[in-house]
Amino acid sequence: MSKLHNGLAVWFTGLSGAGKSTICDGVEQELRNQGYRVEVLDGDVVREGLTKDLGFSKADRDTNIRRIGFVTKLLTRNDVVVLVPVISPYRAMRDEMRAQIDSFAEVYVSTPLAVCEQRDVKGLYKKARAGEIKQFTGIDDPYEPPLNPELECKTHESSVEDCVHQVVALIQSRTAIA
């Protein structure tokens, strides 16, 4: 049975390998266990469909975020909790999404670049350092950390379980029906 709750966009931002999707997976499972209506718009998965026509230039990255934001807005206004683990490297685009989506919480998955490179399961940082991938966030394209996220998860200092617990608590506080 579905739980009655308000919609919320939970926008996970951070470098590749920071732990956005890992935390998101744990949050999704916990919310489903609690009866929440939840949808995940994972950046890698979205690029397989909705935004497969886009590259990684700044203009394409902005279009990618706008498309994800549009779908997120539709879902949240229908009382779905939408988990959005995407790098979204540019602060201005995240701010634009915050302004367009009525109920929005930014979660900064804050992990040092060196730690992300150590976790590089896809070998992307290695390829970027070798010049095989251009415009890679954190290497030759900037990442602009949030200035005032609702939550910061430092995955190099906290366990995945602790981060999941913090995000779930945030969601519970923001989606409760009075």
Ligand code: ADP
Contents of the next structure:
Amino acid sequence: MSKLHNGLAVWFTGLSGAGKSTICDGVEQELRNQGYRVEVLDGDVVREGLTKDLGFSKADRDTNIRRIGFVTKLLTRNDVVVLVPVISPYRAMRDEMRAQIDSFAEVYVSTPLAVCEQRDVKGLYKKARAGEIKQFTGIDDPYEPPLNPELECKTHESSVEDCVHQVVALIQSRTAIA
Ligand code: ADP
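For comparison with the form predicted on its own, please write out the form predicted in complex with ligand ADP.
In what comes next, the whole complex appears, and the chain from above leads the way.
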């Protein structure tokens, strides 16, 4: 029997610098204002703790996603909205998360590589182009875009506020706050 609840995993996928964390910050703030229970599992933060032992090979990336997915599942089944901004470049792994987590929505932050590279928020594209970082998604490692995401955020065309608003609307449509 299905239960009406507020738990939902919102999985943000896209290139480094696409805007995943920035949009999540705004969504988290707005959800808290509305009384939701929220947690954020940011890829960069998780890699400093839960998955610190992992690198960027396909096997390590898959393990990274599986661990994040495990925690996400625990939280969502306890009525938490979990925002997950992680590059998660492999479609099969995102589909595995969708299959495992009862309530799941995929947000594709579809900022083109050229825009991400021009922003170069963390200076990583410059290093990747110079060969100082290997296996960098979009440069010398693959990114497989979602085929059927619940939402696409085009940050090169829409403001941060608009993107946040779109995601909050999606969450509201998928949850029932008492
Ligand atoms: P990611 O988490 O995907 O690696 P970040 O959120 O760290 O990306 O960086 C995205 C950068 O793009 C930030 O500097 C942000 O201010 C900028 N930006 C410009 N327009 C947008 C938008 N519409 N949505 C999100 N970020 C945007």
